[in-house]
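Next up: a single chain in structure tokens, the form predicted alone.
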Amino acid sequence: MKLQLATRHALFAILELASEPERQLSAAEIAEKYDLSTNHLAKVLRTLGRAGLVEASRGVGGGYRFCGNAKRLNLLDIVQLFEPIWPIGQGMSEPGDRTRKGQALRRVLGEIEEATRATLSSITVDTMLKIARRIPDAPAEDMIRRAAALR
């Protein structure tokens, strides 16, 4: 499944603060972390405080911190807030949809579209974190944190 950019922004800031949510981070941490615009980050992140998601702190020693309920807040309701997901059904009519292959092509992507909505229903934050701990460092972290160990 192909996401907005904005969407995989907010999926990335929200799984590292929820990661660690007594930590604050800035926009530009988070950035840096997954090589992400610092500007268009900031702008995902106010959309997740206006969701009541994530909540930031101005001045030195500021940035952003997870307030959500990782174990309730899905994936569902991050990509929403960022791209329409519409219900079976809903949307504009499109040319061609009034035909018998119209009809039969709307058919089954409203099917595609319902196994999407609830897999990503079904996932909540914690359970990405959960899947994320199991996966191997990537070779170019693991050569970071040996460097660090070394100083």
Second form
Amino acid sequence: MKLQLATRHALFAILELASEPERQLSAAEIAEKYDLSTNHLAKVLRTLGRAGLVEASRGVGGGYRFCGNAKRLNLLDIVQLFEPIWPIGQGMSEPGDRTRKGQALRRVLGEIEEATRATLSSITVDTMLKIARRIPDAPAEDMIRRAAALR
Amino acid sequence: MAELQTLSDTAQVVIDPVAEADLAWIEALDAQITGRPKPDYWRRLFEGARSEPGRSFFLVARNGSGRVGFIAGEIRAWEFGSEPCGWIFAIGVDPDNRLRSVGTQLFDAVCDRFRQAGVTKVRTMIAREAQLILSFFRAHGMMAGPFVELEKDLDE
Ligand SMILES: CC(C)(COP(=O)(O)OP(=O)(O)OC[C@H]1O[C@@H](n2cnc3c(N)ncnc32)[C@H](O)[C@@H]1OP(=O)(O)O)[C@@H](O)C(=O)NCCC(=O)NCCS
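Having seen the form predicted alone, I'd like the form predicted together with its partner chain now, please.
First the chain shown before, then all remaining chains and molecules of the complex.
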């Protein structure tokens, strides 16, 4: 499954901010770590702000802070702010859908979509951070840590 | 999870094998959660756990004033080539005692028994729309396994 770029920006921003809820980070700092476009991320952060998931602080050194509930906010909640993940049979109809073979195809694709929804909706931000902590080795983060140590 | 919880949030419970006298309470809690009483099923689980205590586990959590939750699981081996592993097939916590780690303590207790019996994996099967219980098991680090569950209507 491939997520749209805006969705990936949003997930990384939320996960990064939620991993240290007291800390404020600017769009540029998050963008640098995840190799994202700062402009695009700034737009995404505004959407997340309107959804009440992040808070911008004004003034010099201002940045964003996570203000959602990491134990209740799930990945589907975030993904759906940027792209639709339809419940079974509710997506837009497509050419061929009214044929037998089209219906068979819808059933099979619906199976995949249902599994996707169940997966995304059962993983909270808190659970996702736990999964990330269990990943033993991430080359990009090691690089960032080394660069920070040299500064 | 534990690191984010203050101690006072955690219910103090004792976890024991289910006794015959617990069955009515488990049946009532399950009926309250699922809307379907199934006394024969709970009795079979109870008898299974009593006759094979090293393989089949049916546990109840009690606090000072009574019962607050239960969990059932067993070790199964070689179904479709699967190595022996622990299966959890029922869990329930009294609604007034939720979010105080009773479910977690039951999960840990059954996993300890699986470990003592020598298995290294725990598995479960949950309805896709059961988001609460799916989130609970996910929060304990469970991910989709390598098996796919299939079904069909027999009169199709
Ligand atoms: C799922 C269930 C067992 C959880 O029991 P519990 O004692 O409340 O669970 P815990 O307090 O140990 O919660 C552990 C973690 O699960 C997750 N969780 C529990 N309830 C949650 C909820 N309502 N929403 C999201 N996550 C939840 C959280 O990550 C939680 O961690 P936290 O306490 O740090 O927030 C309980 O809600 C229940 O019995 N539900 C009904 C089960 C059912 O349908 N059974 C059918 C018969 S088998």
